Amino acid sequence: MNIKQDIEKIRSDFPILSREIYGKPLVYFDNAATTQKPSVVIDALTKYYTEQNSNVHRGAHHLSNLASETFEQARIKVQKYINARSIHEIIFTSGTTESLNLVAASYGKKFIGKGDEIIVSELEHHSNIVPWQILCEQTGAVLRVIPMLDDGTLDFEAYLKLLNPRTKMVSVTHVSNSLGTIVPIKKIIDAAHELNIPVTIDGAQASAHMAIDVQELGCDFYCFSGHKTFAPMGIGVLYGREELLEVMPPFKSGGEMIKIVTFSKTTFNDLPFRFEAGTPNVGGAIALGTALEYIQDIGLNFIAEREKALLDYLNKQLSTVKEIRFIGTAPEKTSVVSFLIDKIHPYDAGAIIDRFGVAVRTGNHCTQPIMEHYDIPGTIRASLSFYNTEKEIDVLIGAIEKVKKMLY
């Protein structure tokens, strides 16, 4: 089978791809906001709902431990998709954000303190400034930040230089969502532990794109979601060092995280359920292991192949369009281009591109200080997957096109 066969045998196993809008057949390029989602995924959702919907770990009947079953294997599923040592270091939450929130409030809160500094970059996303920020105007650390270059990529020697033995995290991206900077997570983490300081690591946008070994990273935190991944909203993981978790106080209080409540004391769960309070997404956990199972079948080395030449062929007719402008240009990406169309506003831009059919991402994408890096107000994005095709490239550029004539 050739590649073009193998890609649309793909694009049908995603039905949302085979609807219009506005009469023009659908051109998805928003996938670093969300993925779409294959039937395979859909379907597990609806045999949860329709076959086995019960609440988990408590009950005692057929249905409940049937649900308890299928969604402890879906932490199986995550825990060898990441190659995390146990299914203990596997804690299902709502998603990146939450995670980020777990690692700030429960370790940071018990292990960082007044005069102690935490060290995030300019690249990161709202989810791992805004955390940290709280921690620090809560217990008088200090927030430090590793500037990045005109480039896109992060200035290494100057993140060198903030680590000292009042560094107590480094919290930083894996791959920029605005920009598709793939940093180099691997060096940030090992000098960071030649002085003993925790690293917490946004997957976000890495966890559709790349193969994730968290032992060969040697992270201590890595947190990513769902929704991403072409599994549904409101699901994702955090992955935590056992030795850590365990010394954690619970984050949410309620439902599973507790063993035994007396009104004079009471006794938290074990790992992982002391962070999964009340009432956890049973459905989106399950269907997250049927899509991570998904991104094994069409192959992790295929989608990076796959992705790296819609990259390259989308830079390539971006760059015969005298007026663009590209934002960020790292030399190790995942499939994100960020640009402006001269002086015309993104919003504007982007609204016309959607006539067409073309979905794209328009704004400051949640990195705010990453435009004020730029002095721009923010960039039109498009994000590529997998199933995206070199054709419906040709429709983007032909909408671009089109903006230019209607807005100078």
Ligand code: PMP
Given for the second form:
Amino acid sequence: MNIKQDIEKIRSDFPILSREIYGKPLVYFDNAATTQKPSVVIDALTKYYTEQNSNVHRGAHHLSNLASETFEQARIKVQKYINARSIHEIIFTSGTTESLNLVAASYGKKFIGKGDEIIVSELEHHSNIVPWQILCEQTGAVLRVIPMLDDGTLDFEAYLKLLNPRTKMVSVTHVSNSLGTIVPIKKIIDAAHELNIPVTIDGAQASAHMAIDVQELGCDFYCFSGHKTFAPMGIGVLYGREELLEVMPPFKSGGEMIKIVTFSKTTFNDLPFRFEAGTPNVGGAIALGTALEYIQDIGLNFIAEREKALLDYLNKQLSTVKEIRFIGTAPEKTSVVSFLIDKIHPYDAGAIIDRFGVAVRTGNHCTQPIMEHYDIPGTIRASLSFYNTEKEIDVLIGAIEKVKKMLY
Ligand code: PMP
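Hand over the structure of the form predicted together with the ligand; the form predicted on its own is what we had up.
Now the full complex is given, and it begins with the chain already shown.
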């Protein structure tokens, strides 16, 4: 098969890609917000609810055993996908936000105190800022911020200067959702580990685009969301090094996370269940396992090559429009491009682009500090996935020309 046939075949895996919006073919360029779902994932969810639906780990009957087994197989698929040492290190959460909150609340509560420092970066999504800020307010710890340079890369020298014996956590994104910058997390982790400082990685924007090997990275925590990885909403992952998870206090409490409950004392369950209070999103976890297998079938090398080709084409075509101002031009990027059309407000541009059936995101993308850095209200963001095409990029460019005609 040639590449065109490959892409056509891949696109046919995603039912939503063949629908129309305002009578025009959908052009879905909002993959950083959430990815579309292939039929195998939708089928896995349907199969779970039509054939297996039952509560897990209660072992009383056939269906419950079946659901528990499939749920635990999904955990193994996640473990393999990120190359974790053990299934004890894979905690199912509702998404990246919950995973980050878990680390901040649980690890933070026990190991971070007054006068300690937590390092985040100017590139972070709000969900990797606010939980740490709340922890700082509760404990008297101090939030320190790695500044970014104007091209959207992190100032690594400034980071090295921020590290000091009071630093008790470094929490940075793997990839910026607003700018697409790929952060050199291996270097960040190595520098922190020289001072025995743990590192949390927000992998929300990486998990669908590149191979993740938590052992090779050496990170202490790694978080990602199912829905940005071709799986359903409401399921996500926290990877944590077992030695750390073992000594962390519970985050949420209730059923599942306990061993014995009496009114005088409760003992907690083993990993990973200690951090999975209440009924989990069993169908979501199973469908996440299927989504990760789907990605592996397509191949992460193929995905990286294809998305690089799309990024280059998008940049090239946007560069032909002289009013375009690129926001974030880091040399290492995923297929995310943020831009402005001269002085036109991104919301106005987005509303017109939408009428062409093109889904782009406008606004601050939950990264207000980045917008503050550039002193802009927001950007227009096109975030592409391997199922997008050059032809769709041409439709976007046509829509931008229309924006100029209408708003100038
Ligand atoms: N971090 C980054 C970098 C993100 O892009 C997002 C989602 N936009 C999140 C965290 C939060 O993910 P979720 O809403 O799936 O919890």
